[in-house]
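This document starts with one chain, in the form predicted on its own, laid out as C-alpha cells.
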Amino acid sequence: MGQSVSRSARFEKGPEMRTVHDTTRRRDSEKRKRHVVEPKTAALVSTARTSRLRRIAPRAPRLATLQHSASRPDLDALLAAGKHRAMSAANVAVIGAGISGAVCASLLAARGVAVTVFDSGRGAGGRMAQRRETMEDGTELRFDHGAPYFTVSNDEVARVLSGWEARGIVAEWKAMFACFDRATGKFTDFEKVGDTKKYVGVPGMNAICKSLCLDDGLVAKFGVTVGKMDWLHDRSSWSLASLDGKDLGYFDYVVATDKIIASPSFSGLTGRPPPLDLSSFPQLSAMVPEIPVRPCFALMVAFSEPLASVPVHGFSFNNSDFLSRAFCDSSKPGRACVPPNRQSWVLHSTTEYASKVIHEIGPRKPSADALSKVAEELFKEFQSTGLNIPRPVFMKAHRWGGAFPAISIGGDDKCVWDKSTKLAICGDFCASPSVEGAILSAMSGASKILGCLNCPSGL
C-alpha cells in the first residue's frame, strides 16, 4: 500500500461569487483559507466552529456599507456565501475516490463543505482507472483496463458533462462499433459513428477523477483504506480509523462509495472485519444488503502496427466462452502518447470465464504467474478468431474483482440515505451498473447532505 498523500486543501468558488468586487475578493479569500481544516479532535472541531461562527455573525451589518458599490445581484451574491461559508463548518469524509466519490465530492466542496476523500489506490480512478506500463525499449504504454468509454442519457448528468467538456478533461470518442461472431468470424451489426456518442476521460479515463479531487475546498488523500468507521451518538459524529490502526479525523458527514464497506467481501481482501459494522446499525442492515458482483480480467495488449483485419475501433463478442468486449484504447482523443506506428487494445473477459478463474485461484489479489495464464489463455480466444492476430509486444491482465454489480439498492433515490447517523452511501450498484448510473447516485448523495445543511442543491 503507498504512501497518503495530502493535496493542499482549497477553497472552490461558487459562480454567484465571480461578480463581487476584487477588494471583497482578497478579503473573502483570507475567510474561506481558515475554514478548511483537517479533522482533528472533537474537542478541536467544536472549538473552530465556535470561533468560525464568531468570526462570521458580526460581519454581516457590513453589507450595507457596499450598497453604493455593489449592484444587487452582487449584494444577493455576498449575501448567498456568507451562507456558504457559515456552511463550511460541517466536515464531511467521502471514501473511495472513484467516479461516485470524485462527483459527490466536488459537489459538496463547491458549496463550501470541507470534504476529505480518502482512497486505497495510488490515485483517483476507481474502476475508471488508467495503467502505465513501461516496455523494455522505456516506451510508456496506457491503458485505460476499466471502464472503456461512457454514454449519457439524463439530462443532469448531461450538464454535468458539459461542463467536464469545457474543462478538457472530457472528449467524445468518434469511434465505429460492432459486434464480431466467433462462431461465423464476421463482424455484424455496425454501429454508425454518433449513433450514441460515447464519451472518454482525456488524456485517460482517470482524468475526470483526477481533476476534481483537485477542486478547491478538497482534501484527497491516497494510500488510505478505511477499516474503522465508528458512530458516535454523544458527538453526532464518525470517527474514522485506516486499516493499520491510524486515526483519520472526526467527521460530521461520510459518504462511502465503496461496496464493500459493510461486506464480508472486506474481509476476504484484507483479513480485517468491514469497516462498517451493521449490527450496530439495525436500520441500515436492511438497506445494504450483501452485492453480487460481475468479476472481469482486463488484457491490455500493445502491437508493433494497426490490426488492419479488424475494421472497427470497439466489438462485442457473440459465442465466446473467454472474451466479451474489446476496444482500440489508442484511437481515443488526447492519447498522443501512443507512438503512431503502434496500436493499443484492452480486451474483457466474460464474466464466467473470471468467475472460474477466481473460484480456482481465490479472492486475493492474484500472483503474477496467475495472471500471466490469464493473459496467455484470453490471448489465445483473440488469436483464434481469425483475424490475423499478430503476437503483441507487450501484454499483461488485470483482475477486476467487483467490476459490475448485479443489483441496484438505492432504489429511486439512487443511493441509501440514513439522516439519523449522517451517512450516504453511493455508487453505481445504488443506480445502474455505469459510469451515468455512479455520477447520478453520487449526486443524489451530495444533495441529501446539502438539504441537512438547508442550502439548495442546485444539481
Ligand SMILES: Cc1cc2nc3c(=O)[nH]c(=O)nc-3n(C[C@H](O)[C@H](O)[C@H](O)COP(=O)(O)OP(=O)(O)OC[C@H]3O[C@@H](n4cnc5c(N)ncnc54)[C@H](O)[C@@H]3O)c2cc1C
Second form
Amino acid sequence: MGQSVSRSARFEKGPEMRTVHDTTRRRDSEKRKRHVVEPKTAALVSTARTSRLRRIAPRAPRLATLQHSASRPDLDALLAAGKHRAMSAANVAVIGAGISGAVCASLLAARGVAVTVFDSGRGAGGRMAQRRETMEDGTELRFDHGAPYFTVSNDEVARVLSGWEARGIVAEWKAMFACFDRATGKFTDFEKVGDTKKYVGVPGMNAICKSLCLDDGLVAKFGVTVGKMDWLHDRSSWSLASLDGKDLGYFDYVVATDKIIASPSFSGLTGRPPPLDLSSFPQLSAMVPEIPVRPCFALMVAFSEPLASVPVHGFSFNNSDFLSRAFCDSSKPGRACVPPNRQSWVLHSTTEYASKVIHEIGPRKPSADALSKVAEELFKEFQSTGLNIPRPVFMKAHRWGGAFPAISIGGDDKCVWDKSTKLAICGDFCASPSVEGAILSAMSGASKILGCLNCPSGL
Ligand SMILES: Cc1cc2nc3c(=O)[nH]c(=O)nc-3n(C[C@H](O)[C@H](O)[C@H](O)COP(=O)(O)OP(=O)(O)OC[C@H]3O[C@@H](n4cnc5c(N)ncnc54)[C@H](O)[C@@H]3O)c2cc1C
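The form predicted in complex with the named molecule is what I want next, because the block you gave corresponds to the form predicted on its own; please supply it.
Full complex below, order starting with the chain above.
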C-alpha cells in the first residue's frame, strides 16, 4: 500500500487479458476522456458526448478509492518503472492550466496526490498558447501568439526541461536573433545561434501544458471558470463553485495560478466579484496586492513567400512606437507550413501602444472591428520599416490584457503560501514574468503542499 496507482488503471481489464497494443490504446483513450471540456464554452462538443464525459470524470474523486482498484501487476509495473509515489488521501484543486498550474499539478500527481485542474479556456496553455486559424482555401495556420519561446537558467528547471525534451514535447529552437533599428532601417547586434538557448513546445507552445495535463493521477476540466472559493473552517477544506454556480467539489488544498483570483479586474471582465474574497483572509490580503500588468497585442501574419529581406528568425525593434518584437513562427521545430513556401510570423506590440488602445476600447474582450484596426496599424508599421514586406495572405490581432506582470509578489519563496488555509498562489507574478519564473513558482507551490503531506518533494 506504500504506492498509489494511476487512475486509468481502474478502467483497464485484468492483466491476463491485456496485450501491449490493447493497453496502450485504452490508456490513451481514457486519458482523452479525462480531459473534460464543459459544454458552455465548448460549442463544438456535442451534448451527448459531454454528458458521457461528465459521467467519466465525476467531482473530485479521492485517490484512496482508486487504490482499491489496482491489481498487483499494476503496482509492480509502477514500481518497475521507478514511480515511487507517496501515499496520500489529499485532493488538490489547481486553478489554471497554464505552465505554472500544469507543472504544479503534474509534480503533485507524480507523488500520488489526487489533482483536479480547472481552466476557463478550452485547453491547456494559458499564455503559452497556440492559435489555429483556417484560411478561406481551407488550409490551417497555427501561431504561437503568446510566449514565442523561453530560456532556462535555473538548474532545477533545466532538469525538468530535459525530461520534457525526452518526452518530445520541447525542442531547442536554433534561431538567429538580432535587433532592428527602425530609425536607420538596419539590423544590428546579431546573436549567434545557441548563444542563449531558446526552447519551444512541440508542435506548439501549448504542447507542454497539454501533455502534463494528461499525466496519471490528474483530471483536467476545461471551459470551467472557478467563480467562488469558500474556506470551510470546520471541514478544513475549500468548496469551489464555477462562475455559473455549479458545485465543483471540496478540496483539501487549492493552488491558484492567476493574479486575477482576488483582483477587482475579475469583476471588470465577468461582472462578478473575484473568486477569493480577501476581506475574509486578513493574513493573505497583505501578501496579495493588486498586481499591475503590461498588456500586449500579438499580430499573427502569414505570407505566401518567405520574407527575403529579413536575415534572422526573430528580432526586437528599436525606435518603434508600435512594435517591440517579431518572430518567424514557421521556423520553429515541428511547425512545417503547408504549402511549404508559406511563412508565418508573430509580431508583438509595444506596451505603450497596447495600453493606449485598451484605454480607448476598455478592458472587456475587444470587438472584431477593434482588433482589425489594431492589425492594420501594426502591419502598417511593419511595412514602413523599409524591409520590403509584401501583403500577407492572413492577418489577425489578439489582445493580451495582462501579458506580463509588472511586479512579483512571491519573494524568496516564489509563491504565496498560507498554511492555515492550505492555499498556494503561484504563477509568473510570484517569481519573474517569464515561463521559467512560472515554473519555479509552481515547483515552490508543489513543495509547500508536499511538505504538509510529509511527502519528500524531491524537487
Ligand atoms: C505576448 C506574450 C509574449 C511573451 N513572451 C515571453 C517570452 O519571450 N519568454 C518567456 O519566458 N515568457 C514570455 N511570456 C510570458 C509567459 O507566457 C508567462 O510568464 C507564463 O506563460 C505564465 O504562466 P502562468 O501559468 O503563470 O500563467 P497563465 O499562463 O496566465 O495561466 C493562468 C491560467 O489560469 C486560468 N484561469 C484564470 N482564472 C481562472 C479561473 N477563475 N478559473 C479557471 N481558470 C482560470 C487562465 O485561463 C490561464 O490559462 C509572454 C507572454 C505573452 C502573453
